[in-house]
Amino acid sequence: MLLEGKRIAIFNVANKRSIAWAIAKAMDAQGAELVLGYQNERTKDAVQGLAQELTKMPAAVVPCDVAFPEQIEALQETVGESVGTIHGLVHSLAYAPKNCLHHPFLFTEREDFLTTLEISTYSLVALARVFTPLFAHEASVITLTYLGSEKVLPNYNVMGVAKAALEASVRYLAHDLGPAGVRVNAISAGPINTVAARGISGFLDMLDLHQKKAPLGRNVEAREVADAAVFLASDLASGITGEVIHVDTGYHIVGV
């Protein structure tokens, strides 16, 4: 029970297949008491419904969508009347409009830029600062990036700008948390069968590729990617913050 007596937010669970949601479980399984974030009214039946599959009910089931700033201030304050202090954030929020996954990056809208930079970089800030005041000496933040932050892969494009923009963010958090106590960490996940992959063309190619040269042979799972997260999560990783932790079964060491 690595995570008995911690209380861990996670923004946002979309849906039984993500990732966000495999952290969920995982974190749940070792003790954790949660506060799930989902973004709108879509999704806030499914995110209740999967809640009900957690050994213990979470403390709270929060609304954020972080286009709207007020609702990341909010946060504030309907968390900590629900659980006071919390010792772990997690960050799994990324979009980028649709097209941008389909075109060369050379024909990036400025509005598309914005946009994905905006929910997909911008937003582990605005939830960092927000949750400052209700951070746990030693509390842990961490977030979800790619190898498309270090190398092109085909079709990823601007987000894979925004992830090395996460990933920047990730080491001037460190620093700035660091003083308090507070750990900021990123996980580099392989790619996973999740709904959101999909909508970047040629996805399945890419999960073909990484089986075919990965060193471990296969593709990562959901659940290995959860388990670092508990990792990061628990006292185990006290003396780590500011590191991009790869769980890809070994793809991004490779070279051809």
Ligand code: NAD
Given for the second form:
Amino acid sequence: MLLEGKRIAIFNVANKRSIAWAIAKAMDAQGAELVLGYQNERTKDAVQGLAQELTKMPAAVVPCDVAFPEQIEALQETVGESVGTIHGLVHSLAYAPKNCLHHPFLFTEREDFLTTLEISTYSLVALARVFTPLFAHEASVITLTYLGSEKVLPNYNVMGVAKAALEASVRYLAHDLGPAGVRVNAISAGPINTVAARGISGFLDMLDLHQKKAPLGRNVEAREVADAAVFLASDLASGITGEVIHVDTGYHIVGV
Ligand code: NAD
Ligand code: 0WE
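Return the form predicted together with this ligand of this protein as a structure block, the form predicted on its own having already been given.
Zooming out: every chain and molecule, the one shown earlier first.
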């Protein structure tokens, strides 16, 4: 029981394929008490349904659309009232307007660029800040990133720029929160067939290529990403902060 006695808030679960849900199940199995976030009414019922599957009832299931600052601020009270202090924050959400993932990066409109970085990057900073008063000593903040931040991957486009900024934000947040004992890290996951991924044209070809090229000769499973999140949230990772851990069956190390 690596997370016994720890209370961890996870944003956001959409459905059973969400990486956030895989993380919730893995953390629940290690004894954590969870707060689960959902974006809006479209996903509320699904998330409340999934919550029933956990061994421990979540302390709270809360709305969190990061486009609305007041919803982020409200979390301080709602989460504070339901669990008091927290030992972990998992940020597993991203959004770019669909057209950005189909047209060349060169054509990214100002508004779409700003939306993508607001939702996918700034939300980590905003969430880390509202939870700062609630963080226990030795709390762990975890976010999800992708190789498209380091290398050009066709169609990932402005999301790659947002993930590069997200990884830099991890380092600056690790610096700011380190004195309070709070660690901040990212997991760079290989491609996983979630709702956020399957809408992308050519995604299945990407999965195929990834499997062929990766040292482990297969694609990564959400459960493996979740296990790395359990490790980062646990005391086993007490010396790790500001880091980006690749959980991608080794794909990122291969040149050709
Ligand atoms: P998903 O669709 O299950 O999760 C995306 C989540 O983002 C959803 O819960 C959605 O509600 C939330 N979201 C979108 N806009 C939001 C907003 N305005 N406010 C609040 N929440 C919002 O897909 P996923 O693949 O589990 O994605 C989770 C994270 O993992 C993302 O950061 C994604 O970039 C990252 N990631 C995914 C893959 C992959 O291949 N699936 C690989 C590496 C990293
Ligand atoms: O981070 C992601 C995807 C995030 C995402 C997905 C969507 C689809 C629906 C962000 N915004 C939107 N907007 C929508 O309207 N991944 C790591 C998965 C992903 O996305 C890709 C990939 C991979 C892998 C896009 C192009 C190429 C590869």
